[in-house]
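For reference, the chain that follows is the form predicted on its own, supplied as structure tokens.
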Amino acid sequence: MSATTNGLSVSARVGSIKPSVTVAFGGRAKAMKEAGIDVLSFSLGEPDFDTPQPIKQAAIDALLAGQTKYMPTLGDARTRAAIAEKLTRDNHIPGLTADHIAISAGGKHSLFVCCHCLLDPPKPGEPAQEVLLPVPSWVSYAPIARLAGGRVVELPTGPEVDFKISPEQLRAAITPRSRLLILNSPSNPCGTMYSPAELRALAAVVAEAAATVAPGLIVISDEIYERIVYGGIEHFSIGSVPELADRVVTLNGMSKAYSMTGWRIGYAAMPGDFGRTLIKAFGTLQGQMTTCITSFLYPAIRTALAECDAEVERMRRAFASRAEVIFQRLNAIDGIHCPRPTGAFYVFPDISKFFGTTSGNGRAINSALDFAEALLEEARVALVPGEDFGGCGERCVRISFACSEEQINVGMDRLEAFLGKLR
């Protein structure tokens, strides 16, 4: 991407980035299925339920009203209220108001802006801020803080410990220079999650760390996937911490939950003094990008928020059974290793016994990117390699199981076939 034509190039900022490896997986899955191709695909982290009516309807009727002008930057304070109470509520997370609450275009988005709000880039001859980074991790975390000027730390983690890092562990890797923690329980790419005790063990050293070496330390504490648990572990928000609440950002949205992907709302909380100071610059930099979400999506937001827990719990209990099935399906193959998963919509196992193979149709297998193109070529099944996501992810892959038990065991089945070939 750095190629130059005629004198001709995009910036070396933006040529640095590496494209998302889940993006181009669907992306392929999707143009096979249109070229008429039976392609499988647990590539992307979409639900496959559609939007509860009562949310769609909620955005027609504001449409049929009118609700069509431009909007304030961070959001309606209707909204961005009905916000705060869910997280006061639900969360326990102190002292929210609508000043503390940003929306942005998708939890995405939400990200971008707070890392380009707390990140700035390194002056001369000075070393980087940190974002301390726990891997494997979702694709664009990485990305979006290098992007901001941040230099990531990665924490590795394993499957032996269900891909968590420990107090230890952080506390071995917070120096001075630590800007940013970020958090993402439930995990994507993981399926798994962190127990409150975990988070109050983690927040001890953050706070303990803040009144010491890393005064600016934050926590992100991305929660985009707080409804879609079903492994016994209660979800848990480390901003709810007293001792921590001021240096916790949420990033929270309605993509994953109330399956409203393309709807593109996300949005971001911070209490305290310094959150309301943070919401600010999230308004005066989405002010400069995209102004605001669609104006008719507002009470959409807040009809989802009050009305439509059954239709949540309703999904949720269906990624519950789905998440039984690609476990016992996964773990009854030989030379896979995956971990149970107890939030989110995926697994994430271990192929690396297959490395060194070849597949049926003399492809090598060297790697997971490997491994993941022979499958989809020769057994369309579309997963993502696990590389993009940091730490052992070269030695995994990605299968996100938010399709139907019949699809599920069916790929499971190609996936049987597409092992018992390899030599």
Second form
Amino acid sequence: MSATTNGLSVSARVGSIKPSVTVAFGGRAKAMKEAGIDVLSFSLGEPDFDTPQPIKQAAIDALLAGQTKYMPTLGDARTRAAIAEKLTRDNHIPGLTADHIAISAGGKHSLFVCCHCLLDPPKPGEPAQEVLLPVPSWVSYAPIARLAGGRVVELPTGPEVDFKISPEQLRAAITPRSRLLILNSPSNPCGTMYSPAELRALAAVVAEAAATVAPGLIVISDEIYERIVYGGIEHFSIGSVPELADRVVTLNGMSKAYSMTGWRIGYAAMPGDFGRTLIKAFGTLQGQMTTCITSFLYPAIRTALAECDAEVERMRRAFASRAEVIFQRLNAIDGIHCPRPTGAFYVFPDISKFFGTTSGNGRAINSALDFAEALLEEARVALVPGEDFGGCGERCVRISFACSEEQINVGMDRLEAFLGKLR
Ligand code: PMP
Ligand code: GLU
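With the form predicted on its own done, generate the form predicted in complex with glutamic acid in the same format.
First the chain shown before, then all remaining chains and molecules of the complex.
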């Protein structure tokens, strides 16, 4: 229910949405820092590196050259073609042309538009379309899918299986109402990845179900962390599996690989005849929503894709080294354990062993939120409580290690001191 003030209210649909906890804790940590408080932030999933210089220069050049007018809604043809080429060359997704690519204002926007193009709210008396979601998962999938009218069906996982669903689990969850399966490898918040063989096995289940019980089933594969991998597992695009390719929407964006979070650039791709139809629908919705992204960013996207591999590699190596530091530090703490991160820049340790304790300043710790609040207020370490990631997330906290090794070490010292005062 939305709150009413003097007879005025926001819509029930929006009033029922939970604010993003990652954005909320990230904003809180930034505000505390700006107020001069010595807070160490491990909250927001945002690389700490600057955007590589050639990317900035390409945008500056386009701006100075007057590329400041409206552009085609799905992106200019050259940039859409460059993305299709990248996904063909690097991700081995077959059958993609520029017509199968939509550029949006961030991966989150691509996901939002995608869900609204593929889901309908249930008609009276009819069951809702189901969105299969392995959990814990990024906090925005479920609210966006629900807003678009879907019913989220959680597929629980845990640290003992590196937070991954099994083919049997997926098979058992699929029904004639299954419309979307959302996969995210490397994973936010878990920091783990599916191997190519594991993704092929899931693809076989989806292909079989699509031919029998669930003809309308589509996979959304969010691969925004594909370039941040360091654990020996190769990144694999499920959309490259030939028998499934025409049922997979691959989502990606510039935010993570190129350290461009504030630029707001994402994209979606789906091959085949239906892919072309879906991307047209993206154009219709975005045409009534954003018109296009900022026009002088298109050359910057092409520069990033064509010229910045060395910069991406430099950042990947830094994340690999940070992952090792945080993994060693965390697992040396009595009562904390998490799987070794292999991709993205997150760990998601179970901290439930500390539930039922009281903090140094007398706060009762009975949930991940209590833990995160007490740690922020008393030790000046910001992380994200796990409840909103779903499933076993209520026993976990997310630590983003997109920060220096020095900060990781000082943050872990503070965490240890905080835990040492729990009674
Ligand atoms: N997918 C995942 C898994 C994410 O963690 C994020 C967070 N930024 C996004 C998509 C969206 O990123 P952006 O909107 O910055 O492209
Ligand atoms: N995806 C990042 C995170 O999880 C950025 C914030 C958001 O979009 O959720 O922290």
